[in-house]
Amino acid sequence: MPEGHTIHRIAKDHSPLLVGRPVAVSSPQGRFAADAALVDGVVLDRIEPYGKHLFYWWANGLVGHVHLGLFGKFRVAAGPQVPAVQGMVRMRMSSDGGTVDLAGPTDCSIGSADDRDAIIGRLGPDPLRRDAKPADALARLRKSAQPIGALLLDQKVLAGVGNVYRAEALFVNGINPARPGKACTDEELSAVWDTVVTMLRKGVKDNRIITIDRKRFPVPKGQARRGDTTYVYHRDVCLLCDTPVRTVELGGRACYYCPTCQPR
């Protein structure tokens, strides 16, 4: 599943196509032909992303959701001529600008801006966005019992956080993912959100997640393996002190982290 840098990405670069002009939308795999007619040639007001999830504000005053899940993919060409259909594309949107397709999401709908509202109303603040309320976060942080690494990952204490910038943002910190929210210092929290806003900027600007101090380690150009650009995330041994990592399942996903240098 995406994390939130990609989320902030999509909508950086997909909003020259399409916003401030008429866009065509359709759905070639049909499921959300009924949807799409609603704002078929609308004019697209903004792209807005918060967490995991993109909302399409129309000229028309409906708002799209998207949220990619686990398998969804958005396959862009840029300019005028609109490409065949490759696959089952859910959403088609084009425009004098580009034509963006999209697959496979957990959530793809037309509604209104309160149900946008509900949706951010379960959320917690994206640590990515100028609105984002720290404080929230912090709070739901400091009273939970549940290990800490578990509630990086629950999107209703923040959103946008994945696997990955859990696992490194803990790292960073020298906090042991097992431990509870309540037996983290007030100091350790703010830390943790500081280093998450940190990486998760660096990602949307790289467009890759790169957790590592670039002037201490080397950086692969181009692709890269898993483990390549972070500490413990998908690595055998801690990039710092070569121990082997360790993982623990927490909110349903396996949770890297160095005994070493998390120790508590």
Given for the second form:
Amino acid sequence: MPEGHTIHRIAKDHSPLLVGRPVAVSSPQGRFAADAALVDGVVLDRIEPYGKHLFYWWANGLVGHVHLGLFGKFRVAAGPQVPAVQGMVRMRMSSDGGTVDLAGPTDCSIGSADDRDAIIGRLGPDPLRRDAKPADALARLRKSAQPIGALLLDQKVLAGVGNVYRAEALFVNGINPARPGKACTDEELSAVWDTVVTMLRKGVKDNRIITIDRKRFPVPKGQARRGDTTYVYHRDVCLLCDTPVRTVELGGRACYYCPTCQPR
DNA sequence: ATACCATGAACAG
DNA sequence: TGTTCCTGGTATC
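Complement to the form predicted on its own: the form predicted in complex with the DNA:
Full assembly next; the chain just shown is listed first.
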């Protein structure tokens, strides 16, 4: 399930299978069929990740857009053998390097480079991109009266953070999610940005979300269980202090936090 | 067999 | 603010 790290990892993993080759593009499920025909058999030049979005640069000048949303998933089969379709496959991309199937995306469409620019124009900086300018995100956080928990989910502020990383990034910085952005210090806000960069990069590397850093926050003996991956997200009690975790609805979703470690 | 839930976001009003 | 859409895994009957 996708936050920004998933998207960057997908671009990394799928590129060697598809980029630089002609790709057969189809839509077994049907809804992408008309668009698929626009790029069927065309060489794929690049897969570009930005925040939670993927862009497919085709050699004929068209640019595909995929947004996984909450349910979107890829299935990959390396090698030239094309596997049988399983389940609802909106888009299938197949080359002699491998086959990639996409199911359940919020968006899967073919457009122009201008369409791609328009989408990115609506997004804040992506902490995973080298060209990211944190100043843009920090300025928005600093001036907003909105709760920081809502701001971190807002893709116009910064692109790629989802419900897990927002909770965890606020936790390790001891910030209550309901605190307005403008009530945070510059130091706190830049620490949050740095945390998000570190966490997302680790997510790309691990190909999953593990935010626990035992060097930074030693976990009390007996508190940790095998398989723990977060401090507060989706937990009953705080990993560090055992206080019951609470949630507050922010940005339309439940934000997990520890009332002890993140006082108001 | 059915209900419900999930790391998301666009759109209506 | 509420509604809608996308899929599949797990829980519940």
